[in-house]
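One chain is shown next in structure tokens, namely the form predicted on its own.
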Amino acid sequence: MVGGEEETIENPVVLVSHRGPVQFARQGNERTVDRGGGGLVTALSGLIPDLDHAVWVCAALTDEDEVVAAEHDGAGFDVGEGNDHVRLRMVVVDDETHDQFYSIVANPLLWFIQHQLWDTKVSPELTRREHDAFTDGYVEVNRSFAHAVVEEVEASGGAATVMVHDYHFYLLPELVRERCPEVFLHHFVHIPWPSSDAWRVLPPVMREAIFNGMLGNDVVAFHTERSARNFVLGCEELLDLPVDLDARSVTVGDRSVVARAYPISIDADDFEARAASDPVTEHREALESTRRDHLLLRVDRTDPSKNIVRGFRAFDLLLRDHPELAGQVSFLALLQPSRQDVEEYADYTALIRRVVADVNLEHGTADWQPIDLRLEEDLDLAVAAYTLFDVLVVNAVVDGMNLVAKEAVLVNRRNGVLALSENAGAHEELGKLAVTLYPFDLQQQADALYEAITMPTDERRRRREAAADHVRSHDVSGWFGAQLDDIACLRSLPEAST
């Protein structure tokens, strides 16, 4: 079983996320298998398997997921086998309610929040589209799903542990606990937890009822401690709660909520094995024979959290200041376009577009072009990218944790030097390793760029092959199995669940 030495649960356990291991289609006659997409998916896909007697409840995303779902009744059902098997249960949600849910409130309304991304001036602006999609999208959804979760507790016998994911499901925990009080209740975000003042964008109807609904849980998770403490000081300031802020602790009635951190990471052995294949190698060979002297790259989906408008401004001061490095330097810009039926982010896209133009023909040459942008998913070549690159660019407006910057230091081969955002969880743990970039100040960025670029070749080395050690030694397997050690020392608590 994952998990620490002394500690494990030995409780069922039902895992609730939005998007689940693996998603159904239809070929000609033929149904079809893919494994599920997103960073939360493949960090957990090849751990819950490990674990006695758990159930995946996730969302019937496609068609055929629908068929499934209904020809077994909505219950659950094993998928895979060996160390692949796991047992799932999709819920079906229509196609209206499911926008509802996912577009309107969300994404973009709770995504932008938490990454801080409104611009309070003009946006947002709630109307009754917002509160009836809050209403009869968000709200039934979660419905819809801790009734499930309820019946797979239910059918163990009460007393299961339960990990939600996710902002997708904040009122979740509540439910299930009115209706199984002896339920232990664990709830994972991936993303930032701002402070209470961020969260008055919403009224008092919404931003309680989320805060409400995450105190149905015993522990409530985070990657960073600053995302941590926010929450519990939310609690105090919005719902006026009386919390520890040193134990991270929030009294609910007769229960105690309290707060952790546990900086999510990466399976190294398998990625390493991954960035060694012949795929990634084909795609080294292929931009190795076409790299500048400097090589700059940025992974990201086009999301206005990840800054990357402001990233390529930055380049374009860089290259201002330093006319010496026209046709040294190359920046390669590797973007998978992200929820492009969300206006924002359809208009974030295409900015993108515009700023790269603009610097392209501001500094190319007829035989160089400063930015190689690249709108597509493939992660053979992303990887194959993160051997080469001398600066990788992470200079998100606020990032939850920020995956690239393990992946990326643990392959690299050149010595690279992770020019990382304050903002992004990651800079907890290899902020001392990195050059700090300050997301909304474009000059330091450039100047911050400069220093990576020229920084000496041993200084590099050391904090490559620092940043690198760390990613080994907190991998994705010492993440899980935190929590589930934690879960076992707290559930063993009288006062863990009442």
Contents of the next structure:
2 protein chains.
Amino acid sequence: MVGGEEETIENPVVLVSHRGPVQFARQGNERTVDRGGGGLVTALSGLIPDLDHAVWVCAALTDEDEVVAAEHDGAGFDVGEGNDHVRLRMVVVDDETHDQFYSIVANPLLWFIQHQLWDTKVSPELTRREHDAFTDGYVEVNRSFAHAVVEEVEASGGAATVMVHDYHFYLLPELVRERCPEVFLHHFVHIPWPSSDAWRVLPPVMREAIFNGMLGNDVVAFHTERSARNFVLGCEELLDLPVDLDARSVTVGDRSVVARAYPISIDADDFEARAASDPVTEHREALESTRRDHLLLRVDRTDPSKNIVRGFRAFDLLLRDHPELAGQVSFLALLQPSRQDVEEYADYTALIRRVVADVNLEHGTADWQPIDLRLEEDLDLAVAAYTLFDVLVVNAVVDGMNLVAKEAVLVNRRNGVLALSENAGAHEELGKLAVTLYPFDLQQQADALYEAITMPTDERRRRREAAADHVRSHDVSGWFGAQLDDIACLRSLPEAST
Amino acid sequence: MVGGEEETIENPVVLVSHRGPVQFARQGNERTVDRGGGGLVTALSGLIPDLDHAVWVCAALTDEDEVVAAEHDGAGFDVGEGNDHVRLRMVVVDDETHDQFYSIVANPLLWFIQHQLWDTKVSPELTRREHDAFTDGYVEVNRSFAHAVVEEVEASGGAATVMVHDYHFYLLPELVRERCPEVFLHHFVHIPWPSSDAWRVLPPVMREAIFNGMLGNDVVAFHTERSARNFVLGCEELLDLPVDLDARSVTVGDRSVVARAYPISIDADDFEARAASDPVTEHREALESTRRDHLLLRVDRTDPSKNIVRGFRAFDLLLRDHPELAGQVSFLALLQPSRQDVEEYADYTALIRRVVADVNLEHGTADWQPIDLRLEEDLDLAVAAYTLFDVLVVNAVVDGMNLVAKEAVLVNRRNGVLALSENAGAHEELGKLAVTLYPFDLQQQADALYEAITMPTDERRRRREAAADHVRSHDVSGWFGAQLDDIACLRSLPEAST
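Pass me the form predicted together with another copy of the chain as well; I've looked at the form predicted on its own already.
Okay, now the whole complex, with that chain kicking things off.
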């Protein structure tokens, strides 16, 4: 919840994200409502009910979503009651346009650029397919959403606050600004913003559209100072705009756009309650009964940005360098298969299976398999494992935040050590309490895992408790409240810095 | 030659580069002297004789080099006379140390980082091999060279000017500075300096050594403003040092280190004379007799940074989009095989041959092969082709300078158009006279090649002549002279900016 009067903003809020808080489906004659949909949506769903006059603009992703949207002639409608109430506006996009927008431009093109995953020697190769997908897909979807946002803003009197989320809508802010000059636009990018070298993978016709689109905002928000800085530097390097790097601001005509870092977090109370739930307890008991002296854990989607293969290779080096650990350590990897229809993802998953087989063949015995790979999604199992790990491995190539790190240190009961990539957003907050991993250096990671395993108990306890305290005192409501505070401040003092 | 008294520096100069201006060999009982060795060494060899009291510290690369070095007990010795005279000091490094230094760290590790060629999803994987190569190879060779430089500096009274070249010696400046506080250290990096994202491929133990080593210099010099800026930003981001981005300076204790851009060039008179020579004329006549209406040309090493595969794929798109060009255009590719003992390079060469075969199969006819691939080194042939091209294709992923662009526009006789990657250093000087290529965008490259082929003659002539004039008025002696001017200025006014 968003506490305190000082965090309220009085203007109507229009929230924009690709995936909305509910999805409709049909079972026989019944319409069903699914409230799943990922960490961001869950976080926002818990926060939005505290805002008065909020409407959430999202994509109609299922056939039934489209039916519901049509029933309301594309206008907004109310779903749920009380704390579950939300006003929705679902935007219908035809399948081909959506595919160009989503499966060609947003993923993998933008995702790979922002996570620096392209093998630039040979890929990507942008052809007419990508240009068309940008023009007919990405631009079109941004226009459709901007149209819906403009209608909602105008219906609310023109001075609404628009809060846009993520890399699907980089063009939208400029389009809304053109039509609604009095609007306040705030855009949160949940994935890393890389340096200009990475953006130069795109030709100017795309990258300038993206930067100019983002400069329609008043605030561009990220999880990290590094991303905020890269954004400002990029405006200078790619658009030749005047910037103030220390103030993290860009001058666009007579306006000023600020870049800010607000590290996202979790609902700590809610998560601790889940960790104490029966299903989690059952999983924990099962895991405890088979555990070895040292439990390494990773919980990730099978995304190349997560650096899973190098993590297992580092574990292989650890076992080679320290044969005394044979039979005493196991590496539980709970990996949710991700985007297996994309070639790069399917290839990466195959490589994961290959390296696990190699490591287990090399080091395993009749009664000990060093790596326990589970390619499935089971949040209760993951939370159970969070309570039990001795070392949590987060070695991402680069990661916007990585909430696994925050969830796991919060509920861990074994003075578990966080082994955290310097390129995970969480490192800006928790790096000093973690053992830092340098994601391209297998030997360093192996050495760091050994340091974590052998760290004295007092030191482990001190670090784990300090990290958990940090998460409790910087939870998701604080993340959202800080943004609302800044919005209120910037609206009242157009040129103020906070 | 270095003209004008104002460009002379009075202190002794110690020049440092991995490859020196001569290499010794033995044929039977005869010692032979080879003055080959690449563009940089050729350029410097022409400039150094104008300096008084210069000594050139370089590696003993051949067996006979080592014999010569031993004959002089590792001290300096004179080679040649008159304009060919140079004082050399050859540093002997044992084969294994040199291999670790050169074939593991400098190439491909640093080369790939600085040209952004790693497939970061899966490579590199730094292991003990790379750590050992850094410590036992790169550090050791830098120490050996620093020792030689220190001896030369001390022999000259301590206030020498040391001019270091390239990515082999990033650690040397700090080592020399520690021993010779009165020295003036100037370091030229001939390959691109990328943003911190790329440097984070290395763990701090390596990247901080590199940045700290470079901060032993007074001037860090690059071909481009982009590299100079990235260096300064990197000092802030990776070492947390105070910087002045506008002044391109970094504060290190009580010293200031400046980053400067000096775009290298060619000896225009010498090159024009070569273009008029008999061997070049013979090649030109042979090429002319077989040419089609439009001749596209590229001249490169088979380095992945040169982006040869995407260039051919863009040509494929050009032929698909414009069938009327069939039989009228040919693409002559003069490619010097490079580092074929390195897996990535051998793979890349195989991929080049594959794509050429595909394009010629798809579009070729009995009397027309669209791509004429020649995997060999023949400078006279290349210069002959320079005189004849209609479009020169330089689509590098990224390139320090790319002197081919300067050589070719200087001597071209057909109002040839330069099609130039935005990421080639030469683009900062010649971009406005070129058709810009965006190296990851095949469609844009195909469209740009078509624009170049169909550009009106007057416009082609204007641009080509302006580019040639630029090269003539900014030749290699100006490049060197500007550095000497700045050194003289900075020595006399320690805190001055130029």
